[in-house]
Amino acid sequence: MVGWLAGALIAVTLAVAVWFLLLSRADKMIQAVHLLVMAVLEVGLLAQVVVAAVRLTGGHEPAEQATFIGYLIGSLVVLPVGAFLAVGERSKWGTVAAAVACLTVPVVILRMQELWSVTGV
């Protein structure tokens, strides 16, 4: 894991996740900018994902790994599950579902640090 990557990717998540909800407060629907958002958040996360697979082939054992590679698997999956449910629904709701996915990242992501900075047996 990259500590700098890792405080963006949470960083900006949030932030992002703040814009989705006062968008749906303003009764707004998703549009293509904010899938665009939400992609490069993913390019973001796909990268922590390289570097967390690299340094495990390396030899690097987190505690708990097979929690460690769900949390890292389920890091990708968030974000498009979230998008395709916010294209899906046309409604303010779809915009809430695109937030939740945002702030569901910045849970895995801390869990994931978490599990990261305890060496297993």
Given for the second form:
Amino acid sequence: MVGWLAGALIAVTLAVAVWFLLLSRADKMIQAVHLLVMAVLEVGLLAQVVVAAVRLTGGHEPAEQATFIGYLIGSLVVLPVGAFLAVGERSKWGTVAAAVACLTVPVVILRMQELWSVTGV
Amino acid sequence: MSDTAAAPAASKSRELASGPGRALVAVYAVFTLAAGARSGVQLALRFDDAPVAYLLSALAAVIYLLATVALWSSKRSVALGAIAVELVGVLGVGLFSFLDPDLFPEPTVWSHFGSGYGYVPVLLPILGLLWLRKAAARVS
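Requested next: the structure of the form predicted in complex with the partner chain (the form predicted alone having been shown above).
Following is the full complex, with the preceding chain placed first.
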């Protein structure tokens, strides 16, 4: 993993989650622009997966490799599922669903960082 | 009164997954993923380390999956059953993980009332049951 990329992804997904929660409080539903933002975040997550995959094949061994790879794959699934749930619900609750997905991403990245930095065998 | 103004008859099949139920489905989906990934790795790689804890995480994953699918497809009784078992599970395991920690050398999703997951595991079934009751009232 790359520290600054992980940090940036955590900060931005958190900010977007707060943005979505504020939107839902204002009774706003998900619009195309919000889906676009989620797509950009997904590209960032994809970049992180590529970097991690390259360094894994290059010999870096995180604490629990299988778990780490599980998180890595999971990090790519969360936003598309959240977007799917949000699009189908044209009310503020669809926006909450998207916020839940965004809130999950920083948790997953934090767990990955823990595993990544523990060993370095 | 209702914030979903769309045709009430057509939305019957998504009754439990519309409105607040949609946010609930999102959280359940996340927990299905979290518990499923965790127990899958544990069971596959080191089952003998803590069989009770790992099997409980696997059971939690199955129940979360069941609840997610039942909410999504508006199978009310299945959702009720799954969420009731979930509540009993998180309270029981939470209690036993304090009383008899030797049973759980490794934490499960439900250990210590879900402290490893921000206590969401203990809140989720309560919210789920409240939602099922509210959704039932909305239909009748």
